[in-house]
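As a starting point, one isolated chain is supplied in structure tokens, in the form predicted alone.
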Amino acid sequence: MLYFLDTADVEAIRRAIEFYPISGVTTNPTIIAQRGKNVVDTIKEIRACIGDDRMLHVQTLGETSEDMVREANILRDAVKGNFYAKIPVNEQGIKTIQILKKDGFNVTATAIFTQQQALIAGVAGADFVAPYVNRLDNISSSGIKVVEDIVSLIKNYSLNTKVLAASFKNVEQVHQVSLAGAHSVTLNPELCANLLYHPLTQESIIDFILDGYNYYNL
């Protein structure tokens, strides 16, 4: 499992990578807007925080393939390192994915809500496909089932594509996509921390400290 942080909060990123095995950071225009700073300035700060080796997934905003390609080049040149262009899965996006792959880009297909969207993006060459779990659950669909089906399709057609499950509200959703075979998840920092939390773990640690305090004179 690859764990990503879905945020542009540099301080939260800095704290998380100190403690957790974080493979990279994902962003989108909404996350960038929440930071309130220009996208290039923001992703440069993120890159300085995470280093060149961790993955940085940054979404384009253009509506045409030409604009998406142009923006992807600007964003990659701004941060260099292990960069992934995030491209939405409409017609212009699928065209863009194929162009970017020919140009040597790493690509993440995003805003995925159906199995066929993911399959088409994978066949087009996307390195990651990002289905939105909680948003599907909110419209009486099953985000977990969609992830499970996408994983099966990737295996059936031997695609070099990984599932990057996104849009979570709780730990149980993350657990279920893990069981479904998702290769990676992207989480806000608070939910990432909650993956480790259990009151009985905290209680056990306190008991160990109280029981062993007089015997650990190290």
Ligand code: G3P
Second form
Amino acid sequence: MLYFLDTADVEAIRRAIEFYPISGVTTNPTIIAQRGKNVVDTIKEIRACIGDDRMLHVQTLGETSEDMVREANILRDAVKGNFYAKIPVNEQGIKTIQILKKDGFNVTATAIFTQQQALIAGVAGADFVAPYVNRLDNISSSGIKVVEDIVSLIKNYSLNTKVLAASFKNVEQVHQVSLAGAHSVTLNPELCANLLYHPLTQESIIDFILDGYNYYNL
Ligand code: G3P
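Having looked at the form predicted alone, could you now put up the form predicted in complex with this ligand?
Zooming out: every chain and molecule, the one shown earlier first.
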């Protein structure tokens, strides 16, 4: 399992990477807007925080393939290091994924809501495909089922594509996609902390401290 942070909050990223095994950061235009700064300034801040080795996934905004390719080049040149262009899976996006892969980019296909969108993106060469679990659950569909099927399709066709499950609102959703075989998840920092939390763990640690206090003169 690879854990990503789905945020542009640099302070939250700094805190999370101190404690958690974080492989990278994912952003989208909404997340960038929440930071309230230009995209290039924001992703440079994130890169400075996470270093060159961790993955940084940044989405393009253009509506044509030409614009997506142009923006992907600008974004990659701005942050260098381990960079992934996030491309949405409409027709222009699938064309873009194939161009970017020929140009040597790492690519994450995003805004995925169906199994077949993921399969086409994988065949086009996407390194990651990002299904939106909670947004599916919210329309009485099953985000977990979609992730499970995408994992099977990737195996069936021996694709070198990983599932980057996204859009989570609770720990149970993360648990279910990990059971389904998702290769990675991207989480907001609060949810990341919730994965670890259990009141009995807190209680046990306090009990150990009280019990061992006079016997651990280390
Ligand atoms: O970055 C894509 C995905 O994580 C969006 O999540 O919470 O806006 O549905 P959310």
